[in-house]
Every structure is written in C-alpha cells, then in structure tokens.
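Quick heads-up: it's one chain on its own, the form predicted alone, in structure tokens.
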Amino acid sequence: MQSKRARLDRFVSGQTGINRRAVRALLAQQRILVDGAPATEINQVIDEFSHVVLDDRILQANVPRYLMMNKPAGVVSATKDERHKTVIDLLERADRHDLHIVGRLDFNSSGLLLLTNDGRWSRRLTTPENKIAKLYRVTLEKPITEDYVRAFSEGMYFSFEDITTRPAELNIISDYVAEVALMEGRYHQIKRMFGRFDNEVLTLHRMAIGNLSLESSLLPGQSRALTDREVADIGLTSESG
C-alpha cells in the first residue's frame, strides 16, 4: 500500500477495485482476515506489516526485517551510489533493497550499522528523545586530556545549525584512544567536537547501539540477523527497567 498504515475499508478498496461501502458486506461475512482472526471493523488500522486475505486471496503479506552489519571503512552508508560501493551492495540477500538504514556511519567510519524494512523502529532508534546511546572509540592525532571530558559533556554549541549538543560522554582509554557514548548523531558530530581541539579523528569505530553490541565475530562487511529479543530490547535503558 502507499500509505504506511491505513483504515481497512480504504486498504481493501485500493487493493482490489471492490467499492469501500461493498467492503461492509465482506466484513459481515467474515471473509476478510487481520493476523488471522476476523475484521470486525471497517476502521480497523493497517500497517505494513499487517498480514491481510480476502477469501483466499493474500492481499498483504510483508514481514519485517532486522539486520545488523559490521560496516568497513570506505563503504558509503547509502541503498545507491554511483562511484562507491554501499552497505547495500555487501548484502547477499533478495530483498536488500526493500531495506534502509538506521543511523549511517561516515565514509571512512566503521562498525555497528542497523538495516531495516520497520519504519517505525528504525525512528524510535534515531530520535534523541528515546535517548538511545551510540557507542564509538576513537583514535585521535594527539594527547587527549580531561579538558576534552568536561567540553563533550558539557555540549557544543555548533554555529551552522544554531544548536547545541546534548551531553555526551567521553572516556579516555589511552593517551590517542577514547570510547564516546552520544544521544543523538549529528553531521561528523564527534569529528566536529574533538575538532574544537584541532585533534584530528584518524579512526571511529562504532561499538553499540542501546543494549547492542557489535560481534567481534562479525567481520567487517558480514552482517546477520538480530533475534527477536534483541530488537524489543534495543532500546531499554536502565531507567526503563
């Protein structure tokens, strides 16, 4: 269907040509089915991942699709591009291209990247309200020092976009190496902030997402699908118990 979600009476008409008023009469007899069970109701919503038949016939049928990837530096973060290769094209499945990603990494960044045909989800992962935490590690040019903790987590005020950072925490590893845990994403969000120190990103990798981590079995380029249980669990936070 065009529209992502949609009265039933409406979805049943634009699927199969019967005037909506006949689709009363279909509902009557029950010879429609949501998820299995009867309509009962001509504004029922659907969605698209609601499965629905008409007598035999299946009118809708999708089903939603979670992947994680281990995206390799030099891959664009994109479902087409005409110079380089993309996320997508690593992919070795039939309905790649029916997927989008949920949160791109830069060019020459790596790690963590999710892939989705959930519309839905993949908003609830990306909105910084939810705050959902990214987790990155950094290796930088030069010494980083306890200055850089205070500023990230403080927030930067960023002039092209009149906005200002949320907080963001930052976690020296070594004196080049640091773990950065961000709310929100936006444009070389990190690369701008160590930037202020004129301390240039020589290598982002991302570690997680929410409750999810990249597998060290995962090499760059491979992906797999999450369990169900990983993605109902994304997002919980320990707040939200």
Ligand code: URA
Given for the second form:
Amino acid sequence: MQSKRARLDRFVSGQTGINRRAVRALLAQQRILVDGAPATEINQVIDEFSHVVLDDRILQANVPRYLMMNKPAGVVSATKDERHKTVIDLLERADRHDLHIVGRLDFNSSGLLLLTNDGRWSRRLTTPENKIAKLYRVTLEKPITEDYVRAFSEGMYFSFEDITTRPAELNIISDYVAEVALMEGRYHQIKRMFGRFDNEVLTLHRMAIGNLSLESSLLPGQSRALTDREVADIGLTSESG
Ligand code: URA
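May I ask for the structure of the form predicted together with this ligand now, the form predicted alone having been displayed?
Okay, now the whole complex, with that chain kicking things off.
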C-alpha cells in the first residue's frame, strides 16, 4: 500500500478547490492548523493521519487503527471476494472497509491476522529486511524427519519466482507437528516447502508475528484492537532493544 504523503498546499487545494496561491494566503493568515498548530510552510508534508483544519472545517481526521484477528479456516484473506466470506466480512466495525491485511493467510490457514489502515506500519512488518519472524504451527500428513530442519534453514529455490527462500527455522514438536518461523511471506510458502518432501500440510496456524502472539481468549473469527504498546513493540528485535 502507498503511503499517503502530500504537500500541504496541494492537499488543501485538492480538498477545497481553493487555488494554491490563495492557499498560501491562508497559511500566512494562520488559518490552517495541522495537528493543532498553525501551519506556515507551503511545502510542509502531511500524511494520512495528519489532522488538518481550515478555519472551523475539518479537512482530514483519520485515526490509525490496528487490529488482531483469529482468522478461522475457510475465510478469504482479502477485502472483497465474489464467492467466499472475507476477513473484512467478519468485522462489525463501520470503518472495516478502510482496513487492509498485513500478510495474508491462505483460505484453509488459521490464526493471527493483522489489519490496519496504516500503510507505513504494515510495510515495516512485511519487509523481509526487517527480519520480523512469523511463527506457524503445522500438522503434516507424513512424519517429519531431521532432514527437514537443514533444508528449511538452507533455503529452497523457487523457480517460479526465481528466488531462494531466506533461512527458516523448523522445530519438530512431534512426528506430525512442527513449528516454523519465516522472515518472509512467499505465496503458499510453507506448503511448498513441505511439498519438496512430498508431505502435505493438513493444518497451518499462525501463532505470532514478531513479539505479538495471538491472544488465546480470541475465538476463531473474533478480533480486538491492539494496545499502543503492542503496536510499537511488535517489530522490535533483540538487536533494536
Ligand atoms: N504459508 C502457507 O503455505 N500458507 C499460509 O497461509 C502461510 C504461510
């Protein structure tokens, strides 16, 4: 998602139809407030969450929203779908159509799904260079062996995208259950990785993203707002303190 940064004079002009020369006069008269303070610079940059007021008229008052959902299997991670229920359909909030998904889960996958209207936050979480681990619990059709651990950590070449997957950590929990930590989110990545061993994924559940774990009291389909602390801390690594 693009970040919605814009020059203040262009934004005000676009919202009001007042030409940019006249907007400069409004700035000089201190009639435009950004986040409660009079704006004076024509080239001031605002973003989608800047609160912008001209005289008594609010031109923009978006508030950032951050939600966690326990996605049930059998629901599409998309904002719209012709055939199936989407995760947005599960929300009962008036602002649900302003939200986008931070890292999809497949139709049959379940677990922690994040939704927000903050494009900068979601990009930070999904950029592989930021090394924010996504933790999954997977059940398989056939027993898992130690060979898998090395193959996952070495990375696998996907010819379709012409990429090698980043090192992934696999912990064997029992013969048919593993936990996998990925730093990226390629299309059907975990299924394709187990597919190399001809081992079908039967269930796939995301347990955590970075420092944020799915709250155990959230039933499938339920969601809740993240706290300010959760929003700030989710992407902190031990290196970043
Ligand atoms: N990998 C998959 O194959 N599916 C998911 O939903 C998530 C990761």
